[in-house]
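In the form predicted alone, a lone chain appears below as structure tokens.
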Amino acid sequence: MKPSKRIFVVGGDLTTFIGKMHPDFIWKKHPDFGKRENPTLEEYLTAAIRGALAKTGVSAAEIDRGFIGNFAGELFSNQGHLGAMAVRADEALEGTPFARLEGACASGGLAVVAAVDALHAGSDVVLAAGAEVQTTVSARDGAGFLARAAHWEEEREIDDFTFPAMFARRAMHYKSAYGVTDEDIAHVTVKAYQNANKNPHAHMREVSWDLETAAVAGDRNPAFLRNEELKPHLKVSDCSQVSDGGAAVILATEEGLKRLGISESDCVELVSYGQATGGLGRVENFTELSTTKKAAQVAYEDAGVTPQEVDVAEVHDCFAVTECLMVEALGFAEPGQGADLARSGATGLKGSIPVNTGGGLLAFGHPVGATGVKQVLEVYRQMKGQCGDYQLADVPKVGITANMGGDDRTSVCMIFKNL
């Protein structure tokens, strides 16, 4: 969709994404275990909102509406009703209309789209935030919670770890169809961790993978599925992180910028977006992200932009094979050639189409409801030269985000231009 009025990303903020293997995450092997606790869902949400207000210089009183992306607050944190939770971040938000959006791992992207729709409808300054805490239960129990993003009755029993199994299935079909190897896909993992090692906000900022270890199952990198057919096609290194964290962005119209006293040149412009939905359990081709492809086609057409014009991309790499499929769905590679981009270095920080410059879901982390918001903020930060050690040498002029929920069942793609 092409916005009916100009829409700008004013800026925002995010927390550090943490979980196991992050030095600030407290778990059984941490020296502070039993002495202090990890932040709560409310604390992440509050920190992201307050940070966004502080970094943009926008007063909470100027926010006309707000939208919160979150998938499973009721399950991991016993907390729903997160619109009302969010207004606790600042007394000046009391009475402001806020609501929660849920679309599995695309919840954050949906929150941003809802903010854009509100700007179309007459609001001028809108906040979109996302947050998730997923480390309050065991990995196995958490996998069961996340399986609610699939068709529970039809797909839950594929494996105890439902979503890893579903993307192992995609990897199996992808490798068979195109002759892609585990080593080919492992280049995506290695690139993600190299980027995250430069990113102070990344969950896995102190962890690395070399190609040899990431390419094969082993003691450090086990294949962990119980489904014997799918087990050989997914390893620990192929998986995104079980992370906690939050992110928030502020969007405005031209009138909103005037009201805030902010220059267009300090912002990036959202020039189009596409949103598409596929029926749960109805994937027809495991070698293609068809729903994302539909969303991207709408975004490209309405923006008048081609894939070759994109300078930076934030894509939903919930598993390493997913990035391969994503870059194909977005038109950066032909079918079966997605892994070649990572192997060639094209998706690296010095490549022709940098993808997931801060480490992506694989290594930056994946607090589900925050991811789609973080993607928008990462494109903004790259365009405004705010990414520090992982800042691209050439400031991007055009960027795209692709946020996906479930097994490519809900997808949001957005295209941005630097000003």
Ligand code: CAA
Second form
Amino acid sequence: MKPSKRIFVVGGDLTTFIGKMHPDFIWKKHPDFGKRENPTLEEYLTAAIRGALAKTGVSAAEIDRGFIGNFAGELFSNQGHLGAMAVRADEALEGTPFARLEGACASGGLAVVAAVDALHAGSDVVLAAGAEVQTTVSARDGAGFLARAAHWEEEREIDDFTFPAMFARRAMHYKSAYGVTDEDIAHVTVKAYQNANKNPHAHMREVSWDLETAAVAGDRNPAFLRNEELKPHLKVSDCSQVSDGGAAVILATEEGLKRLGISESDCVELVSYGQATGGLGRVENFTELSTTKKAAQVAYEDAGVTPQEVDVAEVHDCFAVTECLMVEALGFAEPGQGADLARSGATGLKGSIPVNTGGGLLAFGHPVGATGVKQVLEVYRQMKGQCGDYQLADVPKVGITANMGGDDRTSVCMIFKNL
Ligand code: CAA
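Can you swap the form predicted alone for the form predicted together with the named molecule?
Starting with the chain above, the whole complex follows.
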């Protein structure tokens, strides 16, 4: 949808994403185990909102509305009603209309969409935040919670790890249709971890994979699915992380910027978004992200931008094969060529179309409800030269985000221009 008004990303903030393998994450092998706890869902949400207000210099009293992306607070943290939870972040937010959006792993993208729609509807300064905590249970139990993003009755039983199995199914079909190998796909993982190693906010900032280890199952890289048909098509290195974290952005209209005293040149313009929804359990072609493709087409058309004009992309790489399918859905590669794009270096920090510059869901981490908001913030940060060691040498002029819920069932794509 093409905004009927000009909409600006004023800025935002995010917490470090943490979980197993991050040095700050408290678990049984951490020296502080039993002495202190990991941050809660409220703490992540509060930190992201306060950080966004502080980084942009916007006072909480200026926020007209707020939208919170979260998938499964009730399951992981016994906490729902997150609009009302978010308002606790600042006394001046008391009374401001806030609500939560849920669209599985696209919950954050939906929160930003709701913010844009609210700006069209008459608000001038709107906050969109997302947060998720998933490490309160084991990865196996958490996989059962995440399976609520699939059709529970029809799809849950594919494996205890429902989503890893659903994307192993995509990898199986993709490899067989196009002759792609596990090593081809492993280039995505290696690139993601290389980027995350440069990113102080990344869950996997201290972990790396070389191509040889990421390409084959082994002691460090188990193929952990129970489903015998799908097991050979997914290893630990192919998977995004079970992360905790939060992110928040502030968006405004031209009127809003005037009110805040912020100049356009300090912002990024959100020129269009496309949102598409596919029925749960109704994937017709496992070798294509057709819902994301629809969302991207709308976003491109409404922005008057072509894939060739995009300088930076944040895509939903919930599994390594998903990034291959994403770059195809966004028009950066022909069908079956997505892995070649990673192999060629084109999606790397020095490539022609850098993808997931901070490490993506694979290595930056994937605190589900925060992910779509973080993607928007990452494009903003690249455009404003704020990415430190993973800053692109050529500051991007045009960027795209693609956030996906479930097995390509809810998709949100957004296009941004630097000012
Ligand atoms: N050999 C054989 N098997 C092993 C093994 C080894 N050396 N090590 C582990 N395993 C197996 C075991 O079966 C183990 O389970 P149990 O311990 O319960 O038996 C299982 O692998 C997992 O092991 P861990 O608990 O040690 O795994 P971990 O904590 O290191 O997590 C992971 C690894 C399972 C890959 C986890 O990171 C994961 O689940 N990632 C994916 C997260 C996910 O699915 N997110 C959603 C993406 S989908 C999306 O984005 C869309 C949406 O809307 C949902």
